[in-house]
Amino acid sequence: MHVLVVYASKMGGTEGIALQVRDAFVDRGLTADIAAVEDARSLDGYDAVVIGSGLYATHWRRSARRFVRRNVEALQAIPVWFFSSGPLDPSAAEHNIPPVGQVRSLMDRVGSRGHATFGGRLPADAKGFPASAMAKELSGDWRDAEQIRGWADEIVDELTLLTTGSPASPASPR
């Protein structure tokens, strides 16, 4: 099974996530690549894909939406998940946080499987309006790993009964 994790990152927060989640597949044995979604030039050879972005002003960046759009086809022959990273406190930790109405009309385009959104991050430092404005408040890392590792486990177990028909052996003990 060879899975190809894609990310629209600013600030580097939502890259992280997508990094977690490739390394979830690889310790479960599957092969799985990262690229930015600007990288991500063919889906050719991919069995899923995972796509995700953060959240500015309740809209994915504009590059993850046209990774989509580009894609819609490919996507649509093979299982896809969404990600979004966002919420800027314990919320995306404590419950489950539904996607925005344009991921959500994006996720019925390439029917996909599933959406998780994370806690995002923003450094003290950020720059740019508004990010320095919101980081003078707001600034931390509220990615939770355990919740990011969950949710790819959950993936990785519904692709090894797509493929086979049977679950997977469980994870590991992290």
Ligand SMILES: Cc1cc2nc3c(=O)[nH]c(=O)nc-3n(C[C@H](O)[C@H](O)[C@H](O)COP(=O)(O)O)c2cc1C
Contents of the next structure:
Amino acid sequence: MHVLVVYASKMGGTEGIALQVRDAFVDRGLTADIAAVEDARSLDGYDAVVIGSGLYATHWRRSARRFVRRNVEALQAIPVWFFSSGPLDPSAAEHNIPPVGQVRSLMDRVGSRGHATFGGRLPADAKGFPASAMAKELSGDWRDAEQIRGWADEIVDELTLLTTGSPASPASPR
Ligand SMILES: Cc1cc2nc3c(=O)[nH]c(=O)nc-3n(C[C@H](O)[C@H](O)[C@H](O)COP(=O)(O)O)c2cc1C
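For comparison with the form predicted alone, please write out the form predicted in complex with this ligand.
Below, the chain from earlier opens the complete complex, with every other chain and molecule after it.
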């Protein structure tokens, strides 16, 4: 099983989540690659794809939206999951936050099997406006490693069931 995790990240927070998802897949025995959307050229050879983006003004980054549009047909042919990263508070770890409308539309176009919203990260020394102004009040890291790992585990379970018809063996203790 060969899986690709692609991400759009401006300040590095979403890239960190993508790395955690990739590592969780590898721990469960999948072959998993990771790439920024700008570098992911072809989906040939992949059995499933996870696509994530940071949220900016309630939108995915344009590069992530373009990636989905550019690859609609390839994505329709394999299982796909989306994730968003944004909230600068504990809300994303406390309850399920649905995708923003634009992401919901992209999910419908490719038949995405699921979505998760994870907390975001805003560095105290964020550069540029309005990030630097926001950082005076809102800096912090709200990414929850357990939530991310749990979601990745669910994907492995679903993929295993899809491809073998049998449940996966339990995740090894961490
Ligand atoms: C200008 C700006 C706008 C943002 N807008 C949103 C938003 O609409 N919704 C949200 O949940 N988070 C929002 N955030 C928080 C970011 O999504 C969060 O910092 C995220 O981790 C950034 O991802 P990145 O580090 O991969 O670029 C915003 C942050 C900035 C700096």
